[in-house]
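One chain comes next, on its own, written out as structure tokens in the form predicted alone.
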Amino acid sequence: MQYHLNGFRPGDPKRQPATQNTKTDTDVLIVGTGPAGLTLAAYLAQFSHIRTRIVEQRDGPLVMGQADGIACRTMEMFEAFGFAHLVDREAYHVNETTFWNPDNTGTITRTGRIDDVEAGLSEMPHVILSQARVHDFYLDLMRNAPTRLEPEYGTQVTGLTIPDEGPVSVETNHGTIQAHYVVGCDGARSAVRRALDIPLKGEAENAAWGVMDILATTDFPDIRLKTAIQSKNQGSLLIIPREGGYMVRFYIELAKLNPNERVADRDLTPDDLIAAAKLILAPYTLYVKDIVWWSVYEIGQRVTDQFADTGPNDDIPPRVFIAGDACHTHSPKAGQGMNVSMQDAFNLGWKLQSVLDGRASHDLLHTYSAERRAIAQELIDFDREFARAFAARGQDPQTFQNHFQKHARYTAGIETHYKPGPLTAADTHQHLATGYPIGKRFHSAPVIRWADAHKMQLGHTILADGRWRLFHFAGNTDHTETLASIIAQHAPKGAEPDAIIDLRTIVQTPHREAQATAAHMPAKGQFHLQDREKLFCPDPGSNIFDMRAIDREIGALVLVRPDQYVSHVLPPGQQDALVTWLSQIVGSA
């Protein structure tokens, strides 16, 4: 973490100096303080020239969250926001998954035990933590941001008007709010989505499930491991241990629903959930001492056709967007809802910021619906297959376990792959860095920072600050000076040279032999202090050039979007191609 650039500043460095925004109009109005809404708000709150407001119909912050699973990819994003370590400290770490199936007598027995996350998939773990605590971290981030952004609770959206010209008008119970852009992050019953007349489309599986967080005593041995149980005749059960060492979540298969029947028609109670869980766990005992939270739900998968008021192929750029559960819903067992929702917002945030900064055309906003709608459809298809496999009767235990392992990368959140388009180049030069697939997230690896010999993860230099990253993996020819010149040309007048694109160089030389001349270290701030944290060397125990298959002779340029996805891979010597690509994204040099 870098600070003191413009002079010594005492106190908590995370609390940035407050700035006063004299704007009377709202740039971005966010509706809803769920995971998507708070991700977007926390991102935009750090830009003092953007006036952001966030409204919520509830009277205050969330206390009891329903979502709890945090994927590896989401933890990578939390690192960019600066609070992954706080989540890591409080959360339950999902290290292994066990599988239980009936033996030839019908008694459940453990049939498998696997690592939950594939080795080398991410430097971050898969963890479990209450959604409400994730909200707390975002709210703290917003309070410490220059804008000191706070949600406006008790505010309900009742209508929305999109004029041909001028700001969008949003009617609330406290009056009208006019905003240049509106983002509906207000859940499956989204008022913003209804105002846009964009329906959720899909189907239900006619299956009822129960979920409960409990404090209990049991002789079941795997109660503190993520466990999938399929009984012979009593249904299925998924055990998710919770943070704190004692609480545990059960997802319990209850019953098939008749056509046109709703789960509410069954009038199920907590006692029904407990009874079903006991039958599935038998002959092991279960004594529930306290029910912290419980609910019943129907399996179903639904998604909207578009995520904005105009489609990706329309001539008119969008001004109203929906994100998270407002545009895709599914079963909770795979733990993807909160994670995918936050990635929606991360995708949209930097695009709104780029347009409001005047650095990008309004057409950039079309890419949000184009990119995230495709990802949501993949989620729907995955969830449908996952739910059916979990409830399947009489399948071979190994088949069920193989299904979990097959989809482990997806549930870790790292399988998102944006197709070639305005922000994702063709794979012409992919061979130079095959470990950084274009369109996928930047896969971190260990390095040593040259200036202070600090061992760290290279991916942790990608902060949620709106900047692009250009990682220069040096080959046998030095291109540092030319690259630094190109990067500086894209910085606005009067701004820091790395204000738009952050150039980092990774050399092949051991850190005790590397020279400062191997990297550009720009002078920054009012005192023109040299930024000496731009040069990195391989960690001898885990050489990044080998781990990510970087061409050692030619080297590689890996251009990374502000949301941590690889946009392009180029040879370091092809500066003209780099300039052309950058110019169509962040403006002309």
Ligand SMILES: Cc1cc2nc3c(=O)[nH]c(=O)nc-3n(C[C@H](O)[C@H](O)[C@H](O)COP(=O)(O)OP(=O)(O)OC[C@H]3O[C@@H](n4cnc5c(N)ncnc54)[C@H](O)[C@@H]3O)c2cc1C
Second form
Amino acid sequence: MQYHLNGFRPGDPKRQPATQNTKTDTDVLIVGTGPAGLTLAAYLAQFSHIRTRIVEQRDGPLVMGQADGIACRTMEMFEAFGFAHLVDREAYHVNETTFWNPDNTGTITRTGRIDDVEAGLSEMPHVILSQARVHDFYLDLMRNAPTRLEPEYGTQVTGLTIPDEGPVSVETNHGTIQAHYVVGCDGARSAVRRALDIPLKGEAENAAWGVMDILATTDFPDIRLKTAIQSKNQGSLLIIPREGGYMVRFYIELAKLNPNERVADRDLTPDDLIAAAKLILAPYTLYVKDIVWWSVYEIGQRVTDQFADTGPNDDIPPRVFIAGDACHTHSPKAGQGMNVSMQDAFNLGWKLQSVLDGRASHDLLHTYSAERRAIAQELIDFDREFARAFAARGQDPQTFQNHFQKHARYTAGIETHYKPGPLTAADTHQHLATGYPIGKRFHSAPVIRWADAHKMQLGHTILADGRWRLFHFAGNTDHTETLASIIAQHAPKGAEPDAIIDLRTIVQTPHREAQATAAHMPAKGQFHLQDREKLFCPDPGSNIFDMRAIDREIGALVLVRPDQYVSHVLPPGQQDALVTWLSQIVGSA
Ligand SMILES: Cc1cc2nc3c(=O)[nH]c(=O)nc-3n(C[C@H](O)[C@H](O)[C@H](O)COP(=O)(O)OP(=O)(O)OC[C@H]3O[C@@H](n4cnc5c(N)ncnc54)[C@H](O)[C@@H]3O)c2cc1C
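The form predicted together with the ligand is what I want next, because the block you gave corresponds to the form predicted alone; please supply it.
And the full complex, kicking off with our chain again.
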């Protein structure tokens, strides 16, 4: 973390000086304080010149329940927001998963035990933590941001109108709010989606499931491991151990529903959930001492055709968006709902910011729906297959385990791959850095920071601050100064040279031999202090050039979007191509 640039500031460096925003109109109105809404709010809260408001119909923050699975990819994003270490410390770490199936007497028995996350997939773990705590971390960020953004609780959106010109009018129980952009992060029953008249399309599986967070005693040996149990005749159970060492979550398969029947019609109670869980776990015992939270749901996979008021082929740029459960719903067991919702918001946040900054054309906003709709559809297809495999009767235990392993990369959240488009270049030069596929997230690797010999993850230099990163993996020819002048051209007048594009150089030389001249280290702030954290060297134990298959002779430029996805891979010498691409996507200053 870098601070004290413009003078010593006592106290917690995370608490940034408050700024006054005299604007009376709202730039972005976010509806809903779920994971999607809070990700977007925390992102936008740091930009003083953007006036963001966030409204929530509940009277206060979520305290318990709902989602709990945090994928490796989400932890990578939390790192960019600066609170991954807090989640890491509090959460349950999913290290191994076990599988239980009936033996030939029909008694459940352990049939498999595997690593939960494939080695090398991410530097971040797969963890479990209450959605409410994730909300808390975001709320803290918002409170410490220059805008000191706080949700407006007890405010329910009831409708909206989009005039041909001028701001969108949003009706609430406290009156009308005018906003230039509105983002409906208001969950599966989204009022914003209904106001846009965009239907959620898809199918229901007619299967009822129960979920409960409990404190219980049991002689089942794997109660502190993520466990999938398929009993002979009593249905399936997924055990998710929870943070804190004692609490555990059960996802329990309940009865099949009749066509058009809703789970609510069954009047299920916690006792029904406990009874079903006991039958699946037998002959092991289960004594539930406390039910912390419970819910019942039916599985259905649904997605809207577009995630904004106008489609990608419309001439009019979008002004109202929907994100998260408002535009895609799926079964909770694959643990994707919260993760994908936050990634929607992370994708939209920087685009809104770039347009509101006046740097990008309004057309950029079309890419949100185009990119995220495709990802949601993949998730729905995956989830349908996963939910069916989970509930399938009499299948070979190995089949389910194989299925689980095959999709582990997907559930880790790292399979998102944006197709070539306005923000994602063609793979012409991909061979220079095959470990950084264009369109996929920047896969971190260890490096040594030259200035202070600090061993760290290169990916952790990417902060959720709206900047692009240009990683210059140096080959045999020195391109430092030219690259520095290109990125400086994109910085607005009076701003730091790396305000829009942050150039970082990784050389092949060991850190004790590398020279300061190998990287551009700009002078910044009112005292023109040199930023010496721009140069990195390989970690001899795990050399990034080998790990990510970088061409050592030519080197590679890896351009990374503010949401951590690789936008382009280029030869460092092809500066014209770089300038053309940058002008197209970040605009010129
Ligand atoms: C009861 C419940 C149980 C769940 N259980 C699980 C689970 O066990 N495992 C799992 O992985 N996922 C679960 N989920 C799903 C998971 O929580 C979601 O996928 C995730 O929260 C999606 O985030 P989101 O921000 O899109 O929406 P949400 O988290 O649903 O947030 C939407 C927010 O908008 C607010 N809101 C809604 N309408 C309005 C309005 N008109 N005006 C103002 N505010 C409004 C809501 O109060 C809410 O705070 C559950 C969801 C619910 C609702």
